Amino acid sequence: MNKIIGRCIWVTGASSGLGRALVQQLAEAGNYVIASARSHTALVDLALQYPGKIKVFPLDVSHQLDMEKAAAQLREFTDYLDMVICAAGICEYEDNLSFDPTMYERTMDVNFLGVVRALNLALPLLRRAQQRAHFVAISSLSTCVGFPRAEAYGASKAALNYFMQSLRADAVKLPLDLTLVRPGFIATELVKNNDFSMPFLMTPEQASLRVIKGINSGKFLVDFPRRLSWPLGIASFFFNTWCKYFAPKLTRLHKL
């Protein structure tokens, strides 16, 4: 049962995939949702589905925008936030070990720094939360163990993991709940061009229900599906074995 009801929630990455599904399910449950993404048109289409429940807030988390201007616009929608869910994300692969710094910068700007920018923007409003404030970040199960080609994506999500863990340590005495979500494969635009097996692939709607259930559980770390998280967790403890027996089957590189 969805227990997130009657809250003011800001969701980033809301124009497609998991973020869009979260906005839809949260709006249907009776929440007031502020939806952010780069695509203004997609956000407007989403808001039209739920009149009066969704506010369109176009925002590109990958750039250091005029924060004062963005903060002022956010305050036009509400003078408090009960929850923030950072679902914006991109994925680029290291196909030939070129280590292109611009690719790493793009990935870090969205997946890690985008979350930091969102928290910076939202914090004054979270301090005025009408219910206990809650900050949620979407990471990935790929951070459990090093995957071939995932140097940039995995590093950005691993940085996010550490950030959330450190924030949790700092916030133990504060009225702020934190949730770090690490899902497996979700059928979104992000993975549609993947040319490898994606076990236990979920729809955005299925994943959104898992996220909401995880938030309701009160746990800091929410991993799903277990059929994938448990084997990856074991692999992280036996990393040498992973590199010796599994990585050679996954990597596409045979020379430097």
Ligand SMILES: NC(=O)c1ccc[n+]([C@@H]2O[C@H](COP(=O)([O-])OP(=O)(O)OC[C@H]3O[C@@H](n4cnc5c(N)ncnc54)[C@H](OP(=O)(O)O)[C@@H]3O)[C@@H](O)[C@H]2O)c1
Contents of the next structure:
Amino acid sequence: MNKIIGRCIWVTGASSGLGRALVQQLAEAGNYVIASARSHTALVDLALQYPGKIKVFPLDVSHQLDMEKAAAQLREFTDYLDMVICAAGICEYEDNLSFDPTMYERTMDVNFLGVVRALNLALPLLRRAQQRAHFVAISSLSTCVGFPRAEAYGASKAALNYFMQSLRADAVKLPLDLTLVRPGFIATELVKNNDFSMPFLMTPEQASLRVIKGINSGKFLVDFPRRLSWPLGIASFFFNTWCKYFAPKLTRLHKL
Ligand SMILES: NC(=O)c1ccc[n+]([C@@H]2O[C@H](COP(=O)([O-])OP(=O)(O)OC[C@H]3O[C@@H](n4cnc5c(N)ncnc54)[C@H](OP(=O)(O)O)[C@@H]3O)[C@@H](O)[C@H]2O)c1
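Right, and the form predicted together with the named molecule of this protein, after the form predicted on its own?
Starting with the chain above, the whole complex follows.
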């Protein structure tokens, strides 16, 4: 049963993919949803589909100044938040051992610091939640084990995992629920240029249903699909075996 009804929810990364599907499904379920991303046109288009149920404002989570403007925008729409879902994310791959620091900065800025900034901004409103406050971060199953080319993306999501675990330990006595979601492959803009096989690929709508089900379950860690999370969990346990037998099939590097 969906228990997420009648809540005031802010979703980042709402202009496409998983974030957009979450906004649509949460609005359909009778929630008041505030949707943010950089592409204002896509957000307006989304709001037009659900008049009165979705409010939108443009936001770049990698800019502190934008976040300060966002605080004022959020307060125009609501004086409390019951839930925040941080879905904004980018993915860039490490190719040819270039270690371009600016690529690492971009990725950390959106995938990790973007979540910290969103929490910083939302916390005063979460403190006034009408129902129990809930903070949700979207990480990735890629953090189960070191994947070739994922040094930047995987590290940013691994930082997010640790942040959420540490926050959970800090919040054990607080009226704040936390969920860390680690999805497998979803057919979105983020992976549209991936030129490798993506097992058990889901649509954004399927993934969004799994996220909502996971939030409803009350679990801290929500991994899906299980067909992928279990093998990756085993791979993380036997990391030497992963490097010996699987990584050589995945890496594209042959010389230093
Ligand atoms: N697709 C997958 O296979 C997969 C797997 C595991 C986890 N995930 C995670 O799921 C989340 C959603 O990704 P997706 O697959 O739905 O990709 P997507 O369709 O590319 O959506 C990413 C969203 O993040 C927003 N965004 C990017 N940079 C931003 C910034 N600087 N400030 C604010 N918003 C920003 C984008 O909107 P604008 O460009 O309009 O700002 C877009 O709405 C991400 O955190 C991703 O890491 C995805």
